[in-house]
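Next up: a single chain in structure tokens, the form predicted alone.
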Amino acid sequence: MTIDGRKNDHIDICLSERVRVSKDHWDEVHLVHQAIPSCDLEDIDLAVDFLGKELSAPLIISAMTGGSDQAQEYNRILARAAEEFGIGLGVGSQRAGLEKASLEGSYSVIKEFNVPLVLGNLGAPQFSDSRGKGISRYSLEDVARALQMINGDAICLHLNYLQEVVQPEGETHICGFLDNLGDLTKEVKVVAKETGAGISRKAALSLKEAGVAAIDVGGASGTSFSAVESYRDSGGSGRAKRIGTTYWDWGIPTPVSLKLANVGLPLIATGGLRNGQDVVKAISLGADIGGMAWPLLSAASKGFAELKREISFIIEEIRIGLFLTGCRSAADIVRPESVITGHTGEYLEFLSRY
């Protein structure tokens, strides 16, 4: 299938299936409530400082597509929505625009709007060493380009293996990667990315040894990318319907995620993140900011009226997220107090004894 063919089906199956993970693991998340609020409803400061640009409010529109006609309407949409609230973006990954140049419009398109933060998307088998088995690996060169077909202020290199050892075409090179990753810090601001499994401790420690600027947990709790491949098998060998589904619910519990990659690097916090609400909880556990991907895709869908609704919405409910746990801005060293119970808190309290 095309890289533009399987960006489209990407967006279809997001839409029209169920491939959330089973558990919503944001709710057994609990904010405490303070009865003295800090300060005035009307005078919580939303406006964050997120690698080096100022945000007006923490939150981002989560990397999401790409490389299609379709998506360059979508990336349009969004960007739009970004630039009005003052918001950041992320753009799917690069690599079709990269090896395809009439794909590079469905990227560039937002360079229509001035968006105060935006993060382009490249995946991490092209800087593993695999020229050996087929693959191109990016150079520094490639990275420029890719930033600068969105004026990008930051590249992430998306971790996502388990997508990638279900999905037909998957590359599931890593060798060599570390090592190639801290080659690539010391010349640009990397966000490390991961798409729905989670960060460990272990490779939170990693990859800031390797230098990344940021890490985006990407945690279990919102679409699991083991289930879209899994719909992608129709007609095929059964075989990523089969992996898909086995492994539809792998990973770290996004909540659980970061608190184990809190280890002194700036945190944006996606996976299944559905509202406001989620967004000051990811703030409790040590977010900076907070990332939605399928929320605001399913809004855009319906067009720029119910996207900029819905981001609307979310703001207002992080406002008052904020005030109703006594804080008196997102930025504030006083973080929201939370408590973390059931399943996610017993995961949480297993691991935190090794």
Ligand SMILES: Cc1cc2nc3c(=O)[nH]c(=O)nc-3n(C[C@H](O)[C@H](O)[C@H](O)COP(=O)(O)O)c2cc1C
Given for the second form:
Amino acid sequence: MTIDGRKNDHIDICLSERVRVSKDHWDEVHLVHQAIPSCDLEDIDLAVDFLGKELSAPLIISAMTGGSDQAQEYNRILARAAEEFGIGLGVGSQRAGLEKASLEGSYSVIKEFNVPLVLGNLGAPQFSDSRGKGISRYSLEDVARALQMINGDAICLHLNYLQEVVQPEGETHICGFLDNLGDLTKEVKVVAKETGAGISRKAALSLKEAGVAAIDVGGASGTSFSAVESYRDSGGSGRAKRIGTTYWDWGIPTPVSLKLANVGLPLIATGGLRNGQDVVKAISLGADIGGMAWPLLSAASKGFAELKREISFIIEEIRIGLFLTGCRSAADIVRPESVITGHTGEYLEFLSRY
Ligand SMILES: Cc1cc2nc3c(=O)[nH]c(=O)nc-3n(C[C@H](O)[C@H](O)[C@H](O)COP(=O)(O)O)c2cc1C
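Switch from the form predicted alone, shown above, to the form predicted in complex with this ligand and output its structure.
So here's everything in the complex, that chain up top.
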């Protein structure tokens, strides 16, 4: 299947099927209420600095799409909303745009808008050394082209090996990746980004050593790409359905991953955040900003007015969450306090012993 066909499949499946992991780990994170807030509600300062860019709220629309006409329309309205609210925006994998010039416009459409933080997106397998196995290997020039395509501030390299092992056309190459990443980070700002299976402490330390500028933990709790690929199996051998179902819930829960990946780099919390309270929970666990994909795709599918309504509710909920936890700002050095219970709490406690 072509890359553009695959991209449309992902959007269609995400909008028509249940693609979440079985457990909402954010339900097991509880913010601690402060009966005496630190300032008036309207004085809460939501602005944050992330990778040297000022966002009006600690929020980014996570990487989703590009590479088809449908994707172009989504990128247009997502970018319009990001401009209007002063929040960040990531585009989906730009491989299609690099490999087929006619698809560049589906990404570069976002240049029509003044978005404060724009993140490009390419995949880790394209930075491995597994030559001779039919994969393209991207150079620094390719990365520069990807960034020029969108006026990007940094490039996300997505680590999506869970998805790659399930999809029939998956690219599971990794040899030499960390060394190549180390070379790349000397020239360009790189954000290492998981896509739903989370970042462990070991992975975070390796990424830090390789010089990445930030980590998006992309943990388990929301969209499962194992699930998405299992639906794409129709008419196939049944392999993706079988393996995608077996590994549906695979991954480190996002709240746990935030703790593990906190190695002194800026952190984005993506994976299952549903509202502004979840963003505040993520901040309480060490995130600088929260990222959302599926909830904003779903709102955008109903049109720009619905997307705008959804983001304004999310931002209001962030303000309220910070107020009720006694914070003055999203960048407050005193983070909101939270308690992690149940399965998620046990998972974290077990790992914290080592
Ligand atoms: C339709 C769709 C397409 C996606 N495509 C990409 C992609 O191209 N690159 C990437 O890094 N992440 C991609 N993601 C993953 C998201 O950026 C995010 O990490 C993941 O969906 C978890 O967030 P959520 O639970 O809010 O959906 C995609 C997500 C969705 C829903």
